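Just one chain follows, in the form predicted alone, and it is written as structure tokens.
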Amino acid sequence: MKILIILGHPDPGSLNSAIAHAIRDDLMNDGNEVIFHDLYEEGFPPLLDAGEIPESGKIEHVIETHCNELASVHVIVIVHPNWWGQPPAILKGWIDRVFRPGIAYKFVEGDKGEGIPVGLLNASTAVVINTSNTPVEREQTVFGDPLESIWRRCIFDLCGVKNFHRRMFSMVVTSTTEQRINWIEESKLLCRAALQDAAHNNSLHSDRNSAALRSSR
């Protein structure tokens, strides 16, 4: 299985970093092909230039590499903190520049952008893991958990990734070492389950293609 892991946190000693690296190591130990990006450590350039907005727009080599990776994987894993109900700015810039038309989605012929796009991503499954210092009840009742809508509905569902898994770990600021260890282990188990989903979906897709090929003969 080919997996893309994106970490968006500036502190290499953070819980986010520990979670992302633990997931990477666990999945690699199981023989999966893992592409790992720590956006802050790599200095990912998040600013979208006007010239690259169209599908035919010219993009930098680093963006082209990220686009090719995004388009090729079976599972996408995102790890980041909840900052003001949003991803960190560098991760938002990654979305803006990498989830491009022609890569992540397209509009049907004749659609000028007013319709609902068609998702293009090869990945069948996505996992998003967040950390927060807001109590769960307050996050749900006061803020409505905006990250759930952003990732599930506004990004992955629109781009054709229908199997979505997510965890929000809170409250990090008052958590114990034992809690953090448990959260890391829970994250690994969540990603293993997501890979099982992806494998099942890939098998169904392969069966449908085989059936369609037989019926066309």
Ligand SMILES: Cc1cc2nc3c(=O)[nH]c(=O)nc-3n(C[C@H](O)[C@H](O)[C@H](O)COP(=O)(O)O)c2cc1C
The other form holds:
Amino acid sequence: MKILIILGHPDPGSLNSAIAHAIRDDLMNDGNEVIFHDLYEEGFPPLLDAGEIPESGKIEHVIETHCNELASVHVIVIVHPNWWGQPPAILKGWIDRVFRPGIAYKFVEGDKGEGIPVGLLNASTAVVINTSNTPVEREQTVFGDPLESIWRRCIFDLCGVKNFHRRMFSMVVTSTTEQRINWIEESKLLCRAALQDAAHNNSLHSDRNSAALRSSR
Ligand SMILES: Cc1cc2nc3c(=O)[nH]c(=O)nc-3n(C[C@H](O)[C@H](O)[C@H](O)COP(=O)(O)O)c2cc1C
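Got the form predicted alone; could you also share the form predicted in complex with this ligand?
Next comes the full complex, and the chain you just saw is listed first.
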């Protein structure tokens, strides 16, 4: 299985970094093909400029590479802290520049952009892992858990990724080492379960393709 992991955190010693690296190692040890990006470490350029907004716009080589990777994988894993109910700006920039029209979504023919977009991503499954310092119940009742809507509905569902798994680990600031180790283990298990989902989805997809081929003969 081909998997893309994106880490959005500036501190290599953070819990987020530990989670993302543990997932990467676990999935690689299992024989998967893993593409891993630590956006801060790589100095990802997050600012979308006017020229690249149209589908036919000119895009930099680094963005083209990210777009090709996003379009090619079966599973997408995103790891980041809750910053004001949003992803860190560098990750927001990655979304703006990489989830492009023609790559992640398109509008139906004749639609100038006012209609409902059609998702284009090949990935059937996404995993989002967040950390925060707000108790889960307060995050949901007071703030409405904006990261759930952003990732599940505004991004992955819109771009055609139907299986969505997410965990928010809290509260990091008062957590014990044992709790953080458990969260890392839980993240690995969540990704393994997501991969099973994706494998199931891929086999349904290839069954459907074989049936279509048989009936067209
Ligand atoms: C700029 C910034 C904004 C933050 N906003 C929130 C927030 O809205 N809600 C929250 O629970 N925690 C917030 N936090 C706390 C982080 O979520 C927390 O430090 C992080 O999840 C801990 O994980 P780490 O050790 O990997 O950094 C914020 C932290 C920073 C630096």
